[in-house]
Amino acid sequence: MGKKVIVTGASRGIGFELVKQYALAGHEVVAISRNLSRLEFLKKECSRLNSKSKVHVISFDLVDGDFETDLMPFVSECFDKVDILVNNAGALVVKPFTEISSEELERVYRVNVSSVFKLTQLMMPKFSEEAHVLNISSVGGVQGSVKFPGLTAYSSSKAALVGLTECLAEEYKETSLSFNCLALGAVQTEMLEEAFPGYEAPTSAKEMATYILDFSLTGPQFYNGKILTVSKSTP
(Lines of atoms letter the chains of each structure in order from A and count residues from 1; the text may use other names and numbers.)
(Lines give C-alpha, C1' and ligand atoms only; values in the text may rest on other atoms or scores of the structure.)
Protein backbone atom coordinates (compact mmCIF):
# COMPACT_ATOMS: atom_id res chain seq x y z
CA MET A 1 0.00 0.00 0.00
CA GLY A 2 1.36 3.42 -0.96
CA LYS A 3 2.50 5.79 1.76
CA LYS A 4 1.63 9.46 2.20
CA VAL A 5 4.94 11.31 2.23
CA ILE A 6 6.17 14.88 2.73
CA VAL A 7 9.62 15.91 1.50
CA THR A 8 11.14 19.34 2.09
CA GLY A 9 13.96 20.74 -0.02
CA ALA A 10 12.53 18.95 -3.06
CA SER A 11 13.71 21.19 -5.88
CA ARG A 12 17.27 19.91 -6.19
CA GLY A 13 19.79 17.34 -5.09
CA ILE A 14 18.72 14.49 -2.84
CA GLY A 15 15.21 15.86 -2.30
CA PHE A 16 14.53 16.03 -6.04
CA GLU A 17 15.71 12.47 -6.60
CA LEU A 18 13.87 11.23 -3.52
CA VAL A 19 10.50 12.54 -4.67
CA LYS A 20 11.00 10.89 -8.06
CA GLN A 21 11.73 7.57 -6.42
CA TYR A 22 8.73 7.76 -4.10
CA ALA A 23 6.52 8.53 -7.10
CA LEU A 24 8.00 5.71 -9.16
CA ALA A 25 7.32 3.29 -6.29
CA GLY A 26 3.67 4.35 -6.11
CA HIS A 27 3.74 6.55 -3.03
CA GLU A 28 1.90 9.89 -2.86
CA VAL A 29 4.08 12.91 -2.12
CA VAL A 30 3.82 16.53 -1.07
CA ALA A 31 7.02 18.18 -2.35
CA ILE A 32 8.04 21.46 -0.70
CA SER A 33 10.54 24.04 -1.94
CA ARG A 34 10.75 27.74 -2.72
CA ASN A 35 11.54 27.12 -6.39
CA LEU A 36 8.20 26.65 -8.13
CA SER A 37 9.63 26.16 -11.63
CA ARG A 38 11.82 23.32 -10.40
CA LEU A 39 8.87 21.81 -8.57
CA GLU A 40 6.76 21.89 -11.72
CA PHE A 41 9.58 20.23 -13.62
CA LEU A 42 9.82 17.62 -10.87
CA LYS A 43 6.11 16.89 -11.14
CA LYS A 44 6.44 16.36 -14.91
CA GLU A 45 9.40 14.04 -14.37
CA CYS A 46 7.38 12.00 -11.88
CA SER A 47 4.50 11.72 -14.37
CA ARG A 48 6.96 10.57 -17.02
CA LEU A 49 8.29 7.87 -14.72
CA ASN A 50 4.86 6.79 -13.49
CA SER A 51 1.75 8.01 -15.30
CA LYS A 52 -0.29 7.30 -12.16
CA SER A 53 2.03 9.24 -9.86
CA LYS A 54 0.49 11.59 -7.32
CA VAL A 55 2.87 14.42 -6.56
CA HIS A 56 1.58 17.65 -5.03
CA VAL A 57 3.94 20.62 -5.13
CA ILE A 58 3.92 23.84 -3.15
CA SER A 59 6.27 26.79 -3.28
CA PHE A 60 6.91 27.63 0.35
CA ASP A 61 9.70 29.46 2.17
CA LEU A 62 10.65 27.61 5.35
CA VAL A 63 12.15 30.80 6.78
CA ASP A 64 9.59 33.49 5.97
CA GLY A 65 6.49 31.46 5.07
CA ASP A 66 3.38 31.20 7.24
CA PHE A 67 3.12 27.55 8.20
CA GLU A 68 -0.36 27.76 9.70
CA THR A 69 -1.93 29.88 6.95
CA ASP A 70 -0.22 28.63 3.80
CA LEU A 71 1.48 25.28 4.25
CA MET A 72 -0.71 23.26 6.61
CA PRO A 73 -3.99 23.93 4.73
CA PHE A 74 -2.30 22.68 1.55
CA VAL A 75 -1.11 19.52 3.29
CA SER A 76 -4.59 18.95 4.70
CA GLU A 77 -6.11 19.25 1.22
CA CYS A 78 -3.75 16.52 0.00
CA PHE A 79 -3.63 14.13 2.95
CA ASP A 80 -5.87 13.04 5.81
CA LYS A 81 -2.88 11.40 7.46
CA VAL A 82 0.86 11.49 6.85
CA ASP A 83 3.00 8.36 7.07
CA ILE A 84 6.48 9.75 6.41
CA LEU A 85 7.98 13.21 6.89
CA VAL A 86 11.47 13.69 5.46
CA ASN A 87 12.99 16.91 6.77
CA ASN A 88 15.56 17.23 4.01
CA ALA A 89 15.81 20.99 3.35
CA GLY A 90 19.11 22.56 4.27
CA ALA A 91 20.86 25.91 4.18
CA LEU A 92 24.60 26.41 4.02
CA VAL A 93 27.04 29.24 4.55
CA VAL A 94 30.77 28.69 4.03
CA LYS A 95 32.79 31.43 5.70
CA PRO A 96 35.43 31.85 8.37
CA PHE A 97 33.84 31.92 11.83
CA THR A 98 34.50 35.64 12.44
CA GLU A 99 32.95 36.63 9.08
CA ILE A 100 29.56 34.94 9.53
CA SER A 101 26.93 37.61 10.08
CA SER A 102 24.09 37.26 12.54
CA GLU A 103 21.67 37.27 9.59
CA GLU A 104 23.50 34.38 7.92
CA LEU A 105 23.65 32.42 11.16
CA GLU A 106 19.96 32.97 11.80
CA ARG A 107 18.96 31.83 8.33
CA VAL A 108 20.98 28.62 8.56
CA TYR A 109 19.43 27.78 11.92
CA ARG A 110 15.91 28.70 10.83
CA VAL A 111 16.10 26.37 7.83
CA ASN A 112 18.08 23.54 9.39
CA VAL A 113 16.55 23.51 12.87
CA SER A 114 13.63 25.87 13.49
CA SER A 115 11.65 24.85 10.39
CA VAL A 116 12.06 21.17 11.27
CA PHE A 117 10.88 21.89 14.80
CA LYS A 118 7.90 23.90 13.58
CA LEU A 119 6.79 21.58 10.78
CA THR A 120 7.09 18.46 12.93
CA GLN A 121 5.19 20.16 15.73
CA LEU A 122 2.33 21.17 13.45
CA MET A 123 2.25 17.72 11.84
CA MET A 124 1.76 15.82 15.10
CA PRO A 125 -2.07 15.68 14.85
CA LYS A 126 -1.83 14.53 11.23
CA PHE A 127 0.64 11.66 11.63
CA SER A 128 -0.66 8.16 11.12
CA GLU A 129 -0.30 5.78 14.05
CA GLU A 130 3.08 4.45 12.97
CA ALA A 131 4.43 7.49 11.15
CA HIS A 132 8.16 7.98 10.64
CA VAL A 133 9.86 11.36 10.97
CA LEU A 134 13.23 11.22 9.25
CA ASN A 135 15.62 14.11 9.72
CA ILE A 136 18.52 14.56 7.30
CA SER A 137 21.62 15.78 9.10
CA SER A 138 25.32 15.73 8.26
CA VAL A 139 28.35 13.80 9.44
CA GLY A 140 29.66 17.21 10.52
CA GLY A 141 26.83 17.41 13.05
CA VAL A 142 27.85 14.21 14.83
CA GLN A 143 29.89 14.54 18.00
CA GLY A 144 33.49 13.46 17.51
CA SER A 145 33.38 13.54 13.72
CA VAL A 146 35.89 15.36 11.53
CA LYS A 147 35.04 19.06 11.31
CA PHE A 148 35.92 21.50 8.53
CA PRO A 149 36.82 25.21 8.67
CA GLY A 150 34.13 27.51 7.33
CA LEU A 151 31.23 25.24 8.29
CA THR A 152 30.69 26.32 11.89
CA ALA A 153 27.13 27.55 11.27
CA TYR A 154 26.12 24.58 9.13
CA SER A 155 27.67 21.81 11.21
CA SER A 156 26.50 23.22 14.54
CA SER A 157 22.95 23.54 13.19
CA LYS A 158 23.07 19.92 12.03
CA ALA A 159 24.25 18.94 15.51
CA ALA A 160 21.15 20.65 16.88
CA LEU A 161 19.05 18.54 14.52
CA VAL A 162 20.70 15.42 15.93
CA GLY A 163 19.74 16.49 19.45
CA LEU A 164 16.19 17.35 18.40
CA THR A 165 15.73 13.88 16.91
CA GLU A 166 16.82 12.18 20.13
CA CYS A 167 14.58 14.42 22.24
CA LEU A 168 11.50 13.71 20.10
CA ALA A 169 12.06 9.96 20.22
CA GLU A 170 12.27 10.10 24.00
CA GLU A 171 9.21 12.32 24.39
CA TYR A 172 7.07 10.08 22.20
CA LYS A 173 8.54 6.70 23.16
CA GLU A 174 5.18 5.52 24.51
CA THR A 175 3.62 5.92 21.05
CA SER A 176 4.13 4.06 17.78
CA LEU A 177 5.79 7.08 16.14
CA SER A 178 9.43 6.81 15.07
CA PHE A 179 12.01 9.58 14.91
CA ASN A 180 15.38 8.93 13.29
CA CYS A 181 18.21 10.92 11.78
CA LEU A 182 20.57 10.11 8.93
CA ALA A 183 23.89 11.97 9.14
CA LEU A 184 25.06 12.04 5.55
CA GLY A 185 28.60 12.20 4.31
CA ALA A 186 29.67 13.58 0.96
CA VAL A 187 26.97 13.37 -1.71
CA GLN A 188 27.35 14.94 -5.16
CA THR A 189 24.88 17.80 -4.88
CA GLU A 190 24.84 21.53 -5.49
CA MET A 191 25.29 22.08 -1.76
CA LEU A 192 28.45 19.98 -1.68
CA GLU A 193 29.86 21.95 -4.62
CA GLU A 194 29.22 25.14 -2.64
CA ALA A 195 31.06 23.80 0.40
CA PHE A 196 33.89 21.98 -1.39
CA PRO A 197 34.32 23.35 -4.94
CA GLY A 198 35.79 20.77 -7.27
CA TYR A 199 35.42 17.88 -4.83
CA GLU A 200 33.89 14.75 -6.37
CA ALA A 201 31.82 12.75 -3.91
CA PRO A 202 31.72 8.95 -4.11
CA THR A 203 27.93 8.91 -3.79
CA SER A 204 25.40 10.47 -6.17
CA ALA A 205 22.19 12.18 -5.11
CA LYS A 206 20.23 9.39 -6.77
CA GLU A 207 22.12 6.69 -4.89
CA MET A 208 21.61 8.42 -1.56
CA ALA A 209 17.92 8.99 -2.33
CA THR A 210 17.54 5.25 -2.89
CA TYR A 211 19.01 4.57 0.54
CA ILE A 212 16.85 7.22 2.23
CA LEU A 213 13.66 5.91 0.62
CA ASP A 214 14.36 2.38 1.80
CA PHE A 215 15.26 3.54 5.30
CA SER A 216 12.15 5.71 5.56
CA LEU A 217 10.03 2.63 4.87
CA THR A 218 11.91 -0.05 6.79
CA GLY A 219 13.95 1.86 9.40
CA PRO A 220 11.24 1.99 12.09
CA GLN A 221 11.27 -1.81 12.29
CA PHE A 222 14.74 -1.59 13.81
CA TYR A 223 15.43 1.99 14.90
CA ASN A 224 13.95 4.83 16.91
CA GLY A 225 15.80 7.86 18.19
CA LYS A 226 18.94 6.75 16.37
CA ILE A 227 21.54 8.83 14.56
CA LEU A 228 22.98 6.78 11.71
CA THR A 229 26.05 7.94 9.82
CA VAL A 230 25.72 7.25 6.11
CA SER A 231 29.11 7.87 4.57
CA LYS A 232 31.99 6.07 2.91
CA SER A 233 34.31 9.04 2.79
CA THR A 234 35.57 12.10 4.63
CA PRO A 235 33.86 14.52 4.48
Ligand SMILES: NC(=O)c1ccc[n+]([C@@H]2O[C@H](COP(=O)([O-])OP(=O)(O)OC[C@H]3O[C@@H](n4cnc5c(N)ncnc54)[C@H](OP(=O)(O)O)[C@@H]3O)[C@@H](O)[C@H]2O)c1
Second form
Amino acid sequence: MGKKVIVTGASRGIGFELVKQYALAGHEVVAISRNLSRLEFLKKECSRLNSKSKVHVISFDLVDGDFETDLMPFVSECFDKVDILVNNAGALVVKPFTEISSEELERVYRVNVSSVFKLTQLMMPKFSEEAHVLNISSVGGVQGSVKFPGLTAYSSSKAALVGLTECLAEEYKETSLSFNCLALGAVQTEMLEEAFPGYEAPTSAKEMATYILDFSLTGPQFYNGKILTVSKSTP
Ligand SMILES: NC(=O)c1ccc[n+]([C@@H]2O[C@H](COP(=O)([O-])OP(=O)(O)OC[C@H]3O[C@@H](n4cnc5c(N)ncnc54)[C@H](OP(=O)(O)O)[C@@H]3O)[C@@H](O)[C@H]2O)c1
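What would the structure be for the form predicted together with the named molecule, rather than the form predicted on its own?
Below is the entire complex, every chain and molecule, led by the chain shown above.
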Protein backbone atom coordinates (compact mmCIF):
# COMPACT_ATOMS: atom_id res chain seq x y z
CA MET A 1 0.00 0.00 0.00
CA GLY A 2 1.21 3.52 -0.73
CA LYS A 3 2.92 5.28 2.16
CA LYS A 4 2.56 8.89 3.26
CA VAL A 5 6.02 10.36 3.17
CA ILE A 6 7.67 13.67 4.05
CA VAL A 7 11.01 14.54 2.45
CA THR A 8 12.96 17.67 3.38
CA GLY A 9 15.57 19.10 1.03
CA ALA A 10 13.61 18.08 -2.06
CA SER A 11 14.61 20.79 -4.52
CA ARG A 12 17.84 19.18 -5.70
CA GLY A 13 20.37 16.41 -5.18
CA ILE A 14 19.40 13.29 -3.30
CA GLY A 15 16.07 14.66 -2.03
CA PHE A 16 14.92 15.54 -5.55
CA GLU A 17 15.66 12.02 -6.81
CA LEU A 18 14.09 10.48 -3.72
CA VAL A 19 10.77 12.26 -4.18
CA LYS A 20 10.66 11.19 -7.85
CA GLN A 21 11.22 7.58 -6.86
CA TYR A 22 8.57 7.63 -4.12
CA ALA A 23 6.11 9.13 -6.60
CA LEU A 24 6.96 6.59 -9.28
CA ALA A 25 6.40 3.77 -6.80
CA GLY A 26 2.94 5.15 -5.89
CA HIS A 27 3.70 6.73 -2.51
CA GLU A 28 2.26 10.13 -1.60
CA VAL A 29 4.82 12.79 -0.73
CA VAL A 30 5.07 16.18 0.92
CA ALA A 31 8.26 17.72 -0.48
CA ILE A 32 9.86 20.57 1.44
CA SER A 33 12.61 23.08 0.61
CA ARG A 34 12.94 26.79 -0.11
CA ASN A 35 13.22 26.90 -3.90
CA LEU A 36 9.62 26.86 -5.13
CA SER A 37 10.38 26.83 -8.86
CA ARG A 38 12.55 23.72 -8.41
CA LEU A 39 9.76 22.12 -6.35
CA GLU A 40 7.23 22.87 -9.07
CA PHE A 41 9.57 21.38 -11.63
CA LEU A 42 9.88 18.32 -9.37
CA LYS A 43 6.12 17.99 -9.19
CA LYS A 44 5.88 18.10 -13.01
CA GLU A 45 8.62 15.48 -13.31
CA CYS A 46 6.70 13.24 -10.91
CA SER A 47 3.48 13.48 -12.89
CA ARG A 48 5.41 12.80 -16.10
CA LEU A 49 6.76 9.60 -14.51
CA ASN A 50 3.45 8.61 -12.93
CA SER A 51 0.30 10.39 -14.05
CA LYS A 52 -1.39 9.39 -10.78
CA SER A 53 1.43 10.70 -8.59
CA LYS A 54 0.49 12.67 -5.50
CA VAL A 55 3.22 15.14 -4.64
CA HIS A 56 2.52 18.20 -2.48
CA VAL A 57 5.21 20.84 -2.48
CA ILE A 58 5.83 23.66 -0.02
CA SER A 59 8.46 26.34 -0.01
CA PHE A 60 9.62 26.50 3.58
CA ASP A 61 12.84 27.73 5.18
CA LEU A 62 13.98 25.33 7.89
CA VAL A 63 16.02 28.16 9.45
CA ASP A 64 13.64 31.13 9.41
CA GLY A 65 10.25 29.53 8.77
CA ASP A 66 7.52 29.23 11.36
CA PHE A 67 6.94 25.50 11.75
CA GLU A 68 3.70 25.85 13.73
CA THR A 69 1.93 28.43 11.60
CA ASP A 70 3.28 27.73 8.10
CA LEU A 71 4.49 24.15 7.79
CA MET A 72 2.33 22.04 10.07
CA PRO A 73 -1.06 23.26 8.76
CA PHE A 74 0.11 22.37 5.24
CA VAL A 75 1.20 18.88 6.35
CA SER A 76 -2.13 18.38 8.15
CA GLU A 77 -4.07 19.38 5.05
CA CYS A 78 -2.20 16.77 3.02
CA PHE A 79 -1.99 13.91 5.51
CA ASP A 80 -3.96 12.64 8.47
CA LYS A 81 -1.08 10.30 9.38
CA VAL A 82 2.55 10.14 8.26
CA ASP A 83 4.40 6.85 7.72
CA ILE A 84 7.88 8.04 6.80
CA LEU A 85 9.79 11.24 7.58
CA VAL A 86 13.10 11.59 5.75
CA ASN A 87 15.11 14.41 7.30
CA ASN A 88 17.33 14.89 4.26
CA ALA A 89 17.85 18.67 4.01
CA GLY A 90 21.40 19.67 4.69
CA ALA A 91 23.53 22.80 4.80
CA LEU A 92 27.25 23.07 4.38
CA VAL A 93 29.95 25.58 5.14
CA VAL A 94 33.49 24.84 3.96
CA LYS A 95 35.93 27.15 5.71
CA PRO A 96 38.91 26.99 8.03
CA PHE A 97 37.79 26.61 11.65
CA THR A 98 38.79 30.14 12.71
CA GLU A 99 36.95 31.77 9.79
CA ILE A 100 33.51 30.29 10.41
CA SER A 101 31.22 33.05 11.68
CA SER A 102 28.59 32.60 14.37
CA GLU A 103 25.91 33.12 11.72
CA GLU A 104 27.34 30.39 9.49
CA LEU A 105 27.67 28.00 12.41
CA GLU A 106 24.12 28.69 13.51
CA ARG A 107 22.68 28.24 10.01
CA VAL A 108 24.39 24.88 9.57
CA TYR A 109 23.25 23.65 12.97
CA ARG A 110 19.72 24.92 12.46
CA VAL A 111 19.29 23.10 9.15
CA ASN A 112 21.17 19.93 10.08
CA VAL A 113 20.11 19.52 13.71
CA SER A 114 17.58 21.94 15.24
CA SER A 115 15.10 21.72 12.35
CA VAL A 116 15.20 17.91 12.52
CA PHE A 117 14.58 18.12 16.27
CA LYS A 118 11.70 20.57 15.80
CA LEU A 119 10.02 18.87 12.84
CA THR A 120 10.23 15.43 14.42
CA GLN A 121 8.83 16.82 17.69
CA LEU A 122 5.87 18.44 15.92
CA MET A 123 5.27 15.32 13.87
CA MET A 124 5.00 12.97 16.87
CA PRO A 125 1.19 13.16 17.14
CA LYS A 126 0.86 12.69 13.39
CA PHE A 127 2.96 9.55 13.00
CA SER A 128 1.22 6.32 12.14
CA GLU A 129 1.79 3.48 14.60
CA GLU A 130 4.81 2.03 12.79
CA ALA A 131 6.24 5.22 11.35
CA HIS A 132 9.91 5.47 10.41
CA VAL A 133 12.00 8.59 11.00
CA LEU A 134 15.06 8.42 8.80
CA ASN A 135 17.79 10.98 9.36
CA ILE A 136 20.38 11.59 6.65
CA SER A 137 23.79 12.19 8.16
CA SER A 138 27.30 11.93 6.80
CA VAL A 139 30.23 9.59 7.21
CA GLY A 140 32.04 12.67 8.55
CA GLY A 141 29.66 12.69 11.53
CA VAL A 142 30.54 9.16 12.59
CA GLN A 143 33.08 8.65 15.35
CA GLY A 144 36.40 7.33 14.06
CA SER A 145 35.75 8.09 10.39
CA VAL A 146 38.18 10.00 8.18
CA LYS A 147 37.73 13.74 8.76
CA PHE A 148 38.41 16.58 6.33
CA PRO A 149 39.69 20.11 7.07
CA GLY A 150 37.16 22.88 6.54
CA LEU A 151 34.20 20.79 7.63
CA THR A 152 34.17 21.40 11.41
CA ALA A 153 30.70 22.96 11.47
CA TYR A 154 29.17 20.53 8.99
CA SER A 155 30.64 17.29 10.30
CA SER A 156 30.07 18.13 13.96
CA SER A 157 26.43 18.96 13.18
CA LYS A 158 26.07 15.61 11.41
CA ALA A 159 27.52 13.94 14.53
CA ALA A 160 24.80 15.66 16.56
CA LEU A 161 22.21 14.16 14.20
CA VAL A 162 23.69 10.72 14.83
CA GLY A 163 23.32 11.28 18.59
CA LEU A 164 19.79 12.62 18.24
CA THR A 165 18.74 9.48 16.34
CA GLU A 166 20.07 7.19 19.06
CA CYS A 167 18.39 9.24 21.81
CA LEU A 168 15.02 9.17 20.05
CA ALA A 169 15.15 5.41 19.52
CA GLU A 170 15.85 4.97 23.24
CA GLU A 171 13.12 7.35 24.37
CA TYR A 172 10.51 5.69 22.15
CA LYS A 173 11.66 2.09 22.48
CA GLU A 174 8.34 1.00 24.01
CA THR A 175 6.49 2.17 20.88
CA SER A 176 6.46 0.75 17.33
CA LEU A 177 8.13 3.85 15.94
CA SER A 178 11.60 3.47 14.39
CA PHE A 179 14.41 6.00 14.26
CA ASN A 180 17.41 5.31 12.08
CA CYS A 181 20.21 7.28 10.52
CA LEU A 182 22.08 6.75 7.25
CA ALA A 183 25.58 8.25 7.28
CA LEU A 184 26.31 8.78 3.62
CA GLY A 185 29.65 8.79 1.86
CA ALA A 186 30.30 10.84 -1.27
CA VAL A 187 27.30 11.25 -3.59
CA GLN A 188 27.53 13.28 -6.80
CA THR A 189 25.48 16.41 -6.00
CA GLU A 190 25.91 20.16 -5.87
CA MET A 191 26.74 19.93 -2.18
CA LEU A 192 29.59 17.52 -2.86
CA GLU A 193 30.90 19.79 -5.64
CA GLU A 194 30.93 22.65 -3.12
CA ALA A 195 32.75 20.60 -0.48
CA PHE A 196 35.21 18.82 -2.79
CA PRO A 197 35.36 20.65 -6.14
CA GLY A 198 36.23 18.33 -9.02
CA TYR A 199 35.93 15.14 -6.96
CA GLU A 200 33.97 12.42 -8.74
CA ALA A 201 31.82 10.42 -6.38
CA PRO A 202 31.30 6.70 -6.98
CA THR A 203 27.58 7.04 -6.32
CA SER A 204 24.95 9.15 -8.11
CA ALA A 205 22.08 10.93 -6.37
CA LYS A 206 19.69 8.58 -8.15
CA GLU A 207 21.50 5.47 -6.92
CA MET A 208 21.60 6.76 -3.34
CA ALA A 209 17.91 7.70 -3.51
CA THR A 210 17.06 4.13 -4.55
CA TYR A 211 18.90 2.82 -1.49
CA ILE A 212 17.27 5.35 0.86
CA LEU A 213 13.79 4.60 -0.46
CA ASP A 214 14.26 0.87 0.03
CA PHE A 215 15.72 1.36 3.52
CA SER A 216 12.90 3.71 4.52
CA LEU A 217 10.40 0.94 3.76
CA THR A 218 12.24 -2.17 4.93
CA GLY A 219 14.75 -0.86 7.51
CA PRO A 220 12.42 -0.95 10.54
CA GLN A 221 12.09 -4.73 10.18
CA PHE A 222 15.73 -5.07 11.19
CA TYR A 223 16.94 -1.76 12.60
CA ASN A 224 16.05 0.79 15.24
CA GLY A 225 18.35 3.45 16.68
CA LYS A 226 21.04 2.40 14.22
CA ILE A 227 23.59 4.47 12.35
CA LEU A 228 24.42 2.80 9.06
CA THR A 229 27.31 3.98 6.95
CA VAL A 230 26.40 3.95 3.26
CA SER A 231 29.65 4.57 1.47
CA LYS A 232 31.90 3.17 -1.20
CA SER A 233 34.43 5.96 -0.72
CA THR A 234 35.63 6.91 2.77
CA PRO A 235 36.14 4.16 5.37
N1 LIG B 1 26.26 14.64 -1.44
C2 LIG B 1 27.05 14.02 -0.58
O3 LIG B 1 28.18 13.60 -0.92
C4 LIG B 1 26.60 13.79 0.83
C5 LIG B 1 27.44 13.06 1.68
C6 LIG B 1 27.05 12.84 2.98
C7 LIG B 1 25.83 13.31 3.44
N8 LIG B 1 25.02 14.01 2.60
C9 LIG B 1 23.75 14.51 3.13
O10 LIG B 1 22.70 14.11 2.28
C11 LIG B 1 21.65 15.10 2.32
C12 LIG B 1 21.33 15.56 0.90
O13 LIG B 1 22.53 16.07 0.36
P14 LIG B 1 22.67 16.61 -1.14
O15 LIG B 1 24.06 16.37 -1.53
O16 LIG B 1 21.53 16.13 -1.97
O17 LIG B 1 22.54 18.19 -0.84
P18 LIG B 1 22.13 19.43 -1.77
O19 LIG B 1 22.20 19.07 -3.20
O20 LIG B 1 22.94 20.57 -1.28
O21 LIG B 1 20.62 19.64 -1.35
C22 LIG B 1 20.31 20.10 -0.08
C23 LIG B 1 18.82 20.31 0.04
O24 LIG B 1 18.55 20.86 1.34
C25 LIG B 1 17.68 21.97 1.17
N26 LIG B 1 17.92 23.00 2.17
C27 LIG B 1 19.10 23.57 2.51
N28 LIG B 1 18.90 24.56 3.40
C29 LIG B 1 17.56 24.62 3.62
C30 LIG B 1 16.73 25.44 4.42
N31 LIG B 1 17.22 26.43 5.16
N32 LIG B 1 15.40 25.23 4.40
C33 LIG B 1 14.88 24.25 3.64
N34 LIG B 1 15.61 23.45 2.86
C35 LIG B 1 16.94 23.62 2.85
C36 LIG B 1 18.00 22.51 -0.22
O37 LIG B 1 16.86 23.15 -0.78
P38 LIG B 1 16.66 24.74 -0.98
O39 LIG B 1 17.98 25.34 -1.31
O40 LIG B 1 15.65 24.80 -2.08
O41 LIG B 1 16.09 25.20 0.31
C42 LIG B 1 18.28 21.23 -1.00
O43 LIG B 1 17.08 20.72 -1.54
C44 LIG B 1 22.18 16.24 3.21
O45 LIG B 1 21.71 16.10 4.52
C46 LIG B 1 23.68 16.02 3.18
O47 LIG B 1 24.32 16.55 4.32
C48 LIG B 1 25.38 14.26 1.31
